[in-house]
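Just one chain follows, in the form predicted on its own, and it is written as C-alpha cells.
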Amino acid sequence: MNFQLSEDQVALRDGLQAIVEGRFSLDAVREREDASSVVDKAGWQALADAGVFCLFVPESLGGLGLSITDGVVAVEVLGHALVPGPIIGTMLAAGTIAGAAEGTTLVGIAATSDRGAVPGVLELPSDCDGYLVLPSARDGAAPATYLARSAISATLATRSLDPLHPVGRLNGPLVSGTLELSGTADALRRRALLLTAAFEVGLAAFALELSVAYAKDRYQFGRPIGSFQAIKHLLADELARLEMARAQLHYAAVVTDAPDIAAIDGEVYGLSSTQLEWRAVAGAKLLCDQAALSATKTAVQVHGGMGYTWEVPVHLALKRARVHATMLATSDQMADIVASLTH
C-alpha cells in the first residue's frame, strides 16, 4: 500500500498551509491564550472559505466531496499550527447541522466513553454553538445526535490545562439531542478518532521542528548541541516514532474510506471489515497520541531550562497533546481494542 500523498493531497496540504501561515501565526494564536473564547472569527472564516469544514460534504450539496484520507492531511496542517477551536466536530457536523459547513455554527463533541463513563466537562463552552453527542460504543448502532449549547448547563473552568482549549464543568447529566445524524455513532466516533489522531501528528511535527531548530542554534562547549550523540538519538527516535504513527494513521484512513480493502485485510486476520477498521483506527490513535506526547516532552528536554518557561511555545503543544490524548478515548482503551482484535 502506497502512503505517499497524491498530487491533489499535496496541493490541499500546501494551499491550506499557506492560509494557516497567514491567519494563524504563532503570535496570533498566542494572543488567544487563557481567553474564554479562543476562536478568531476572521481566521475561522478563512478556513471555511477554503472549504475546510465542508471537506466531507458531497459535491451535490455544495461541499468538496473529499475522503477521510484527505481530511487527515488537512487536519495535520491545522495541528501543526496549534489552531484552536472545535475543528473536528464542525467538520463532522457539516452537511447535517446548518451553518457548520460555512463556519458560522461551531460544533464541539461530547462523547460518552466506550466504557460508559459520562463526560463531566464540556470543551470550548464559550465558542461552541452546539455539540455532537456520541453515546457509548456499548450502545452499538445508537445514533449520534446534535444538542444546542443553550440546552446544556455548564460553568466555565477558572483555568484549563491547555490555555487554548478552555473547558466547562457540566452542572447536570448530558442528555441526547433531538436531531439525529445520519449513520451510526460508532462510525462517527471512528472518524472523530482519526481526525484527532491527525491533529496529534501535527503537534508532534511542530514539536520536533522546534527541537531540531533549537539543537542547531544552541551552542555548548563551542558546538551546537545537535552535534552531541545524546541529542541526535533523542531526535532520531522522535522522527521514527512520528513516521510510524503517520503511516498507521494513513492506513486507518484508507481502510475507513475503502470497505472493500478493509474486508480483504480483515479476512487475513479473521476479522469483519468493521472490526478491521476499529483495529486500524485504535492503533492509529494510540500511536499518534504516543508520538505527540513523546515529541513534546522531548522538546522540553532539548530546550533545557528554557523548555519549562511560558515564553517557549513547547508547553502549548504538550498541553494540547495531553488534551487530545484523553478526548473520545484514552490510550489504555485504544490499546484494549487493538488487543481484543489481535489473534
The other form holds:
Amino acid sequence: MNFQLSEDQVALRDGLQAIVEGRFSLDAVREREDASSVVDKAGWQALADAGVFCLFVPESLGGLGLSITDGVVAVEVLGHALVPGPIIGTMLAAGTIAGAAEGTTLVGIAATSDRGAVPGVLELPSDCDGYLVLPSARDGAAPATYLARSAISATLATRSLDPLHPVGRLNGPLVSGTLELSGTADALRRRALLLTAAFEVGLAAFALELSVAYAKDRYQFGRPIGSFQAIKHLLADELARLEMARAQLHYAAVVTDAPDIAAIDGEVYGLSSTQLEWRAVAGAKLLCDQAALSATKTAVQVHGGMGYTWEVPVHLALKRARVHATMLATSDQMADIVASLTH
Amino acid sequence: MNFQLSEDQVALRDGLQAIVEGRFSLDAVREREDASSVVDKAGWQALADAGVFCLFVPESLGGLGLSITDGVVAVEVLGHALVPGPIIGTMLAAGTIAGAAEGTTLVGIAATSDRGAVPGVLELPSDCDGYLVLPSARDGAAPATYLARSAISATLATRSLDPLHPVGRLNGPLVSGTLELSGTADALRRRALLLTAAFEVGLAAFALELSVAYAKDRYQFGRPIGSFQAIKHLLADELARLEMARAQLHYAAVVTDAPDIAAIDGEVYGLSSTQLEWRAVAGAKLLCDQAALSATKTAVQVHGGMGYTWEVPVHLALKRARVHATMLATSDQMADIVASLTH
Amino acid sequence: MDLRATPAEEAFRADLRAWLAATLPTLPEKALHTDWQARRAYDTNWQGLLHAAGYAGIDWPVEAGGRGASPVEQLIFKEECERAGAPYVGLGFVGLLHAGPTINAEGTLAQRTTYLPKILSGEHVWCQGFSEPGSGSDLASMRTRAVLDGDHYVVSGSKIWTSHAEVADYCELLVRTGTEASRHKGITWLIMDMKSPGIDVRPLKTISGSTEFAELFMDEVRIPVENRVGEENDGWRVTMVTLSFERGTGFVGELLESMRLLRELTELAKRTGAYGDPGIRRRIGHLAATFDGLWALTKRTVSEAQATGIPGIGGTVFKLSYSEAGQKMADLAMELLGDAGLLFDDVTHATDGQSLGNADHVENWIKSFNLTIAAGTSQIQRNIVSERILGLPKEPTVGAKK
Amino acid sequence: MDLRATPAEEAFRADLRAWLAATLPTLPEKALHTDWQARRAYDTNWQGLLHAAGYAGIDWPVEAGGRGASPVEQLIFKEECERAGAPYVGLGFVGLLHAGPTINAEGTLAQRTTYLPKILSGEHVWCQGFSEPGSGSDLASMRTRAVLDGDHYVVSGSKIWTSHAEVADYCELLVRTGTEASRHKGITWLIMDMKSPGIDVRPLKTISGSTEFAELFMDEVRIPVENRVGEENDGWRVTMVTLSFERGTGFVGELLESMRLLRELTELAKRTGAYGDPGIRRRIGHLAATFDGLWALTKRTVSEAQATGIPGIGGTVFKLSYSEAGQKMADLAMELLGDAGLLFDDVTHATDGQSLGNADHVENWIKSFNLTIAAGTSQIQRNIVSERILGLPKEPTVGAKK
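Switch from the form predicted on its own, shown above, to the form predicted in complex with the partner chain and output its structure.
What follows is the entire complex, opening with the chain shown before.
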C-alpha cells in the first residue's frame, strides 16, 4: 500500500505549479474580474501546451494518458491559483470533442437541476463553445451528451456571485445534445465531482495559507493575532478539515482509477465496486465542500475588516467555493448518497 | 412594558433559594445518588411547606394562586440545585390530586411517545404515587388523565442514565387514567414544557457557574485556565445561549399567563393566541434544551479530566439535561412546531 | 413582569403608526444604491420629515432638542418603523447615534448650539474617523497624529471604514496627541470639517462590490482647538461615554429585518418543495426560535434600561448570538436557492413564474460575513463577555517574552 | 499512489486472518467489566496467545523481541483484529505501547533484559504515573518529588488517571528531581515496582460509573537508582522519544469501532423509522463520510511513516476531527434512541421485539465526552497543530503581569 504521490505526480504538480506561477499570478487572475470573458487566451493555451486538457486522453491519441488521480493532483494546483475558465469540462471532453485538448474549444458542464422548481444556470456562458450535458441524477439511464453553446438559449447575468466564474440564466429547460458521449453519464458525473472537489481543495489550501500568513504579520494588542488562541484554533480546525478532505479525495480518485481496489474495499461494506466508488466520491465531494466553504469563511474572519474588502483576495476563494459546492451537486445530495450506501 | 421580575417574584426566588440552600445542599442531594428512591421526604415536605407544590392552586382552595411565570422563577431555583423528584408533575397536579399540594402524593408525568417503535419509559417509578398521563401530541383530542402508580406495569431500571432521576421501563402501552383532568391536555403539555425548560435553565446556570469558578481557580502553564481564550470564549458563548433562552422562557411564560398579550403579539405573525403561545413555548423549550445540553457539555470540557470524574458534580447536570431534553418532547419536535408556526 | 403596554406607550404607538401611514406614501422614489448624492438627499429629506413631526433624535434628551423618549418608546419607534417599511436612519447614523450624543454629553455650549440642531434637522451629515488600517480590534493603538500649532491641531494620518465620507459635512475624529505608548491615555476627540484642505477620501470597495465605506487620508489638516470635545488626551473616555448610548436597541432594525427574511425563506422553501424536508423545517424552526429569543432578550434589555438606567447583560451577549444566527440563515438561504444563489439577476420560479428573490438573499449572504467582524469581531465580543460579565481573568499583558 | 497490497502484505493478512479464525473461538468467556483480576487474567492470556503466535509487540523492533512489522502491517493487524472481534490490548497497553518501547529505546541492557520479555509474554502488567491532580494539560508542572538517598530515590506525591493500577506490577513514573521552576528540565523517568511499601491506590470513579482509573498516592516510596531510565533530569526527553512510537495507528481500533457503531445506528434508524427523515439521513451520511475520510487519512499517515519514517501531519490532525465526529455520532444515537437513551437496561423494539442496543449507545455517549479531553484536550491539540504545523507564534510566556 502506498498513499504517497508518485515521483511522476510530484513532477506533474511542480511543473504545473511553475506554469501557473508564471501565467496565473494573482495579479493576472484578478485582471479578469468582471470581464465578460474570464479566460485569458494565452494562459489557456499555456495550460493546453502543458497537457492539462489532454491529461486523460490516451497516449495513442496524442494525450498524456494519465489517471484521474493525476488529474486531481493537477486540478488542486489550478484551484489554489483561482484559475478561471471551464477547466473540468474541457479536461473531460478532450479526446471526444475536437479542439478541447488543444485549448481551442472550451467546454463547460451543464447539469440539469434536481430541484425542479429552481431552474438551472449555465457556467461561463461567454467563454464556453459547448457543454457536456449531464442528465439529472434521477434520470440515471440517460446518456451524457455534448451540446454546442449556440444551441442553448441563456442570458449572461449582469452580476454574478463570483466575478471570476460568471454564470448565465437558462432561458428554457436544457435539452440533450446531439453528440452522445461514450461511457455512462454516471461515471462522467463521478469524475466531474472528483475534479471539482480537487479544485475545492486547492481553494481551501489557498485560503488557509493566506490566513496563516496574515495571522503572523498582523499585530494587535502588541502581538501577532496568530498568537491568540481564538485565531490559532480556528486555523487548526481548518487544517484538520482540509487534510481529511484531501486524503478522502485521493482515496476516491484511486478507487475510481482501480476498480479492483474498489471491489476489494467494497466487500467490507457489502458494496459493489461501483457503489464503493460512489460512496468514496460522494464522501470526498462532501468533505471538500465543507473544507472549502469553512476555510474560506474562516479566512474572511481572520482577516477581519480587511477580509471584507474587495482588495484582499479571500472573497474570491469564498465565492468560488460557493460556486463549486453548488453547481454540479450540493452537499446535501452527496450526504444522502453516502447514507444510502451505509449499511 | 416591564420585563423585570416583580418584587414578589424576587422574594419568591430568594425565599426558595434560602430553603434550597438549607435542605438541598449539593452534599444532601448527592446522598440520593443511586438510591432507589431519590426523594428525601423531609426535604420534599419543606418544599411543600414553602408552597412550591400549591403554587398554582387558587388561594380560595388554600394555594398560593400564583402564575406560570412565578412557577418558572421557582423551578429555575430548583434546577440550579439539581433537586430530585417529580417536581413538575406534582406542581401541575396539585389542586386536582389529593395530597399533591401537601407533599404527601408525588405525581410524575407519563407522556406517551410519538415514536411508535420506541416504547416509553416512566420517570421515577419508585417515588411517584401516580402520574399525569399526557396523550401523544398526535392525539390532540384526548384528555389528560391521572393514573395511580399501581395501575401501571413498569420495571425499575437497574441502571439509569441519571442517578438522580431514575426511570423504569413500561411493560406495556400506557393506558389512560380514570380521572380526567380539567383543562385541555394541550394546555397542560405547554405548562409542563415551560416548567421543564425552567429546570433546564437552572441546570445551565449551575453548570456555567461551576465552570467559571473552576476556570478562575485552576492554574496551568502559570495562568488560571480562565485566562486562555479557548476557555473564555467557550464560556462566553454559553452565557449568550443561556441569557437568550432565559429571556424566551420568561416571555413564553408571560404569554401563557396572559392570553391578551398572546393575541396582540400573535397578530403580528398571523397567529391565534394559542398558536402564538405554542410558538413561544416550543421556542423556549428548544432554546433551553440547547442551553442546558451545551452548558453542561462545556462544563465537562472546561473541567478537563476532573470533569470526567464522578466526584465533580458536572456530570449530574449533564445527565439531567439529557433527561429533560428527552422525556416530555425532543428538540426536534419543538423545532418542527416553531417552523409550522412561522409564515 | 408585565408585557402589556402602558396607556402612554399605546398612545405613542398609535400616533406614530398613523403618522407613518400618512407620511410614507409621500416619500420620493428610493435613490440608486450607488448614487451617493441622491442617497444623501433621500435620507436628509426623511430626517427633515421626522424632525418636523417631533420624532428626530428619538433617544436624545429633550434639552438637546430630542424627543427624550423612554427606552420602551425607542423600541416601539424602531419596531413600527421597520414594520411599516420606513427608511432607515441611513446616512444620518453617525451624527444621530454617536457624534451628536457625544457632543451633547461632553461638548461646550457653543459646540452644542453649533452642531446639534443641524444633525437633528438632517442638514448635516457626519462620518466617523476611528478605525485605522493598523488599528482594528485594537483601537487604542491608533497612530493618526495631531500636533498643536498655535490654536490649531495639525493632523496627519489615515482612517478606514469611514461610512459615507464622500458626502459628509463633518467627521468625528480620534487622534493621537500623546505618545504611542500612551495608548488609551493619549487620544483626543476632534470635530473635523470635511471641507478642510488636506483631506483625501478614497472609496473602499467591499466584498459585496459596494462602496459605502471609504478610506480617509489626512495630510496636515488644520483643525481649530475649539473643535476639540473634552480635554486633550481624554478622547477615549469621551468616546466611551456614548458607546452605551443605545440602550439595547442597537440591532432592533437588523433583527426585525432578519425575521422578515426568515419568513420569506420559509415561503421560498414552500415554493421549491424543500419545506417537505423535515431537516430543512427544523433549521427554519431553530432560526425562528433564536430570533424570537433575541427579540425577548431585546425587550428584557430595554426594560432593564428603563427600570435601572443600565441595559444589563442582554445587550452585551446579543450580538454573539445574533451574528451566528444571521450567518446560519444566510447559509440556509443559499442552500435553498441552489444554482439561483450564484447570481444577482432575478431568477424566476419554474412553476409559478415569480421571482425567487435571489438577489436579496445573495446580498444578505455576502453581508452576513461582516456580522462577526464589524462593530467588534465575535472574538473581541467573547473577550468582553467573559471578562466583564463572567469575571474571567484577562490574558497576561505582553511583556517579558522569553 | 497505489493502494494495492504487496504480496507480502497480502500474505501477512491471510496468515493473520486464518490464525484469528482458529484462535478466537478458543478464548474463554469475557471477564466482567468490574472484576479486575479476571480482566487481567483474560487480557494476559490473550497476550500470551499472541506471543506464542509471533504477533506480540507487532510494532516492536525484532531486536527487542517484537515482530518489527512495517507500519502497513501494523495497520493490517489492527484492522483484522477489529474486524474479527479480537480482544483489545486491554490491560497490556501501557507496557506494550509506552513503557516497553521507552525502555527499549532508552533503557540499559539490564533493564531491557529484565522487563521487556515479560511485557511481551503478558506476564507483567504496567501502569502509567504521569498526570497529577494539578498537572493535566501542563504536564511539565508536575510536583511528585524524588530525593536521592544513597542508592535509592525516595518518592512522595500523587498521580491521577493511572489505568489499572490495582492489578499492575510496575509503573512508569515521572518524578521531579529538579526545582519546580526547572519544569521540563527537572523530570526523571523511573520504574516503580507496585509492590513497594508506601504506595496507596484508590480507584477513581468516572462519570460512566466505572473505575478503570485510579489515583496513586506515594509516601516515601524507595526506588533503586538502577530503575532510572535515562539520566537524572532527562525524563522529559525520554518520554517524548516514544510518544510518537505509534506511527499513525493509535486510533485505528477506535475508528473502526466507530464505523461499526454507525452501521448499527443506521440499522436502528431504519427500525425506528427515523431513516425516512432526510435530515437524519444526511447526518448519517456526514458521519460516514467523515469516518471514511479519517480512514483514508490513517492510510496516508501510515504510508508516509512507511516511506519516510515520519508519520507526517495526518496523525496530528486526526484526533481533532475524530473527537468531534465521535461526539456528533454519540449525540445522534441519543436522539435516535429517545426515551430508551435514559437507561442502560435493554429496551426492546415495540414491533420487532429485539433489543435497541441502547446500553452500548448510552455508554458510548458518556465516554464520548472524554474524546476531547483524554490524551490531550482538543484545546491543547489545536495549540500543537497551529504551532508545530502551521507555524503560528506561541502565546507570550507569562511574565511581567502589569
